[in-house]
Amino acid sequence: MEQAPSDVQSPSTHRVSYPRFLMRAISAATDGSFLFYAWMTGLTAVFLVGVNAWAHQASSGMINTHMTDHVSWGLYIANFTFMVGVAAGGVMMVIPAYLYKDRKMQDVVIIGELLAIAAIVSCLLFVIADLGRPDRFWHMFPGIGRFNFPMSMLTWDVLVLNGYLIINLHVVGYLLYMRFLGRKPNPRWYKPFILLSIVWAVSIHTVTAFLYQGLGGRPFWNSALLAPRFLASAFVSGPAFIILTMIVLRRFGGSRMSDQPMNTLVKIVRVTILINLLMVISELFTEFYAGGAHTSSARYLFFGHGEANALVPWIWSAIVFNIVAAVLFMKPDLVKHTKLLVTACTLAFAGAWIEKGMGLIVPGFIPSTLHEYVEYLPSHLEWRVAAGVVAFGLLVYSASLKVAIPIFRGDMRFEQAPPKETAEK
């Protein structure tokens, strides 16, 4: 019987290889071309602007935002919801790679795992940004704070998000380290966690949807289709961003990836974007034909209410983006037309962001429980904080790719010094 490959090393080898792996990783993440330095410098500048805006918000209070007692969740929670979907969408690389044993997808599955890590980090930062008292964030830690488990859906959300982050960090760290050593990874140490990540990816967005569905006072969210819509849009935005990443790596990173992984992701988006549109149409039919308790929120969102129409341009832009992207993805040989592919992915990503953010979170509060139409649009401070969080996520993602790609190409390997006797000879 064939034995699983061993990854056991002597303590002396560990003492040498671990520090060298970390040093080589830091060197790779901070070294590159002029274009790479310009990109990372720009992201750092945006991140620092966001930190400055957040410091002003933390010292002066949430009054600096445009959120009110009527609309208490705004741009931060909208982006949090969307980023959870992007993190869940990263698993679409894992399913064909390991469930269907697609060898070529296994070579690039690390891109999806790294995207999930960066997206979850951004999610957690958006939650901290939305806290009026960020010094009390420790209440979200089980066993330390006032963790209302298992009744509160928020506690479930905290558990699944942090659990998903830990799973992906383990898988990525183990695979990269084994590739760095030039050893074959032991399936026992990563395949169970990869399969677990598939279920966990579905759970993080399902729990997030349940968080909204469980709020009886917000009838706009009380839809049985909310969780499936979240997953469908996640499996659009995640693969779309991964496709854009692969195009950038080909153009500027010297990557030699084949067309097959990109073709697989295009097929996934081609199906999921149509499913997402079908669910949106089903929701609109229920809202405007049959009517219901939350028709007023949907009418405000799509057509406005008197002079209150701030969200109308947002949602119609999302509808147009999604329809145009769906039409473009129907092109059979889309992968061969890079400009069209970039356009389709960008529109699909932007459409999902608007639909799941400003088109879902904000109208849930309008009209209020007192039937008042108090509108909300993000303030300049909120935009700066959100841009800073996204920039930090992109910094994590870019630096991680800068380390992972050379290791998987075989350009970065552990070279153990020869024994002293051999060196003397």
Given for the second form:
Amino acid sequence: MEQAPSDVQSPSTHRVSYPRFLMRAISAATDGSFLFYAWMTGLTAVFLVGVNAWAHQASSGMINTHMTDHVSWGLYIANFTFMVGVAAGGVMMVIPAYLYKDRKMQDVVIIGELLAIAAIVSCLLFVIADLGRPDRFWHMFPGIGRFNFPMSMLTWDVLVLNGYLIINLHVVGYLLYMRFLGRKPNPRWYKPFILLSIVWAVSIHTVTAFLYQGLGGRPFWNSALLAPRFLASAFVSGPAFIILTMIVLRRFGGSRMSDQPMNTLVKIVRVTILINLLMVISELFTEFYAGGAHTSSARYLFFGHGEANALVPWIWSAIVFNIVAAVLFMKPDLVKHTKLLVTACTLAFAGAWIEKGMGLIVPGFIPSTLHEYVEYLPSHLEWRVAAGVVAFGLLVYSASLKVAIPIFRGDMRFEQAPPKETAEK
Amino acid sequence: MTEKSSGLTRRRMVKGLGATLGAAAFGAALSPLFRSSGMNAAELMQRHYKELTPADKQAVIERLQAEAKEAFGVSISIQDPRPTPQTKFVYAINLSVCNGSGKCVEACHKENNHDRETKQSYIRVLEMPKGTMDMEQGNTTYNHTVPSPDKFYMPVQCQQCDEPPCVDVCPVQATWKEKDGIVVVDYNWCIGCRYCMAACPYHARRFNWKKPYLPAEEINPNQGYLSNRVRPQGVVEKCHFCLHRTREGRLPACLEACPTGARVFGNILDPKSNIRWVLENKRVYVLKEELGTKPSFFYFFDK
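Follow the form predicted on its own with the form predicted together with its partner chain, if you could.
In what comes next, the whole complex appears, and the chain from above leads the way.
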């Protein structure tokens, strides 16, 4: 076998360099400060608690959730819906970085893509957690199962979510590997996929909205505004979480990022949060001005129905969070005030979580299609399972950031033998 | 150099130990899964109902009968009657006559081997004030002597729609409409995602949140594969017009139990049937017509 010159690698040397890339990645993902170990151990513990709760649910049935024949989807599907938004929102870094060729953004765009991957992984786990028969999961695989495509929107969702996961894994994997080798990435191998991922990000959230908005028997969801609203709030929650990540990395990870990418994200949220509020107002006006039977879910959500008012505190919190966050984001030099920025992002993120999670899914079922008011709040088991899924998503996110950041900084490089151990720290 | 490499090996050992502990904890956390019995390879690998050969179907039915014998100590018989050609089943309820006694609800509960603890049934009866058709005014949890003079009663069960939204949304085709109009569920194919329950505008579908509980002596041993056999945990079920009875020429259990004769059932393609007479001579209506689901279930008033 011929030996290629060291600066131009032939494909055959990938057999040496790729396994080393993976080994170094695993090593980097499991090495760190005491704080890092504490964080990862904590997440693992929460994840294991979730696994255990799910195992109980799978063996003795979903009777230990608080879902009923009336409210047949709850915390899991609520979080699934929200997480799709977070995944789609990650793309808001890709657009300025590659469509508008913002150099500074290109250095940090990887954070958005890793967030998308972690969020999609959580989405898929939330779907599995919600299945009554997880052992029959294979019935959904095209080819060996019976895939009701194109009729069922859920099959579309399976395709677009897995597609988005694969596209992002490819782009991130390719860019990191090239950086690791110290080579300039070949645009042919990532540019088309980046452009595709932008369109695809819109599709995952549109299709997820179509799951609900296509149901004629559920007036609360059966609104043409649902998909645009989903996108607007996705472009709030995704960037807000990325800003928080950047602040954490700057504080604990010794990151040397400039303020500029963060400022771009703040500008994005400043607009999208207002668009989202506008759509909420438009939706509420339609519901409450005209009145009638199809508004009973909205009435229940915001004002309760007699004794039944479990969601009222949730939704008003979300409204307050969103408005306060929107006002804070208007501050022109918000990036310079870290505490205010953290507050604004946390409120925006929490507001979207309620509004597009429990605040969207549960009232779709209340009142039921026979107009019965049966309430729902998640059980302990559901909270444990959900926390476990989120913890797993954060584990994926943390470990992959731990690998990606040193590679992007150039601290972790492939070296032709002999490898220098000093690069370890 | 030696100090450094020994530090590295120690670190590697600690990582290895951590990974081992983590894997062990993961296994322990999952352990409740393996406690559940009743899972077997044949069930796990079973194909969709429409892909079963007659021999496969026979084997599946024999397995289910053996399992029931083991679980309840009762001999049951599972049939799989197929739709009769030139038949489309239709149901109608005379709301002037229905007195809200709930006998149909009870009969369904017994006939269809429903879970005893949750008092499950495919039928819900709405008590409505006279003078409105607004379901929002209805009440399903009434608990007094019936009929109340200022009320009328409206039983609701699966409307066996000709355009069933529940069938469209199922990601795995575990539910479909048969030639005689009955929408059925393959209990051994359903993955329990409950999308159909969200899609149904009539609250017709039920989920087995747990394994149904039935005392052996209360089991109805005459069972249909796509109807009233004891359902597994974690799957969706619904009214199937008692197809194990109606496809054999008998009437649905809810109709036989009705004390007022409010229920009319039959083959709409048969010009001499009672149901045909009702549809031709009464002013019938369907629930939520504006949704375009085209129910095979009608309501009418006599006076």
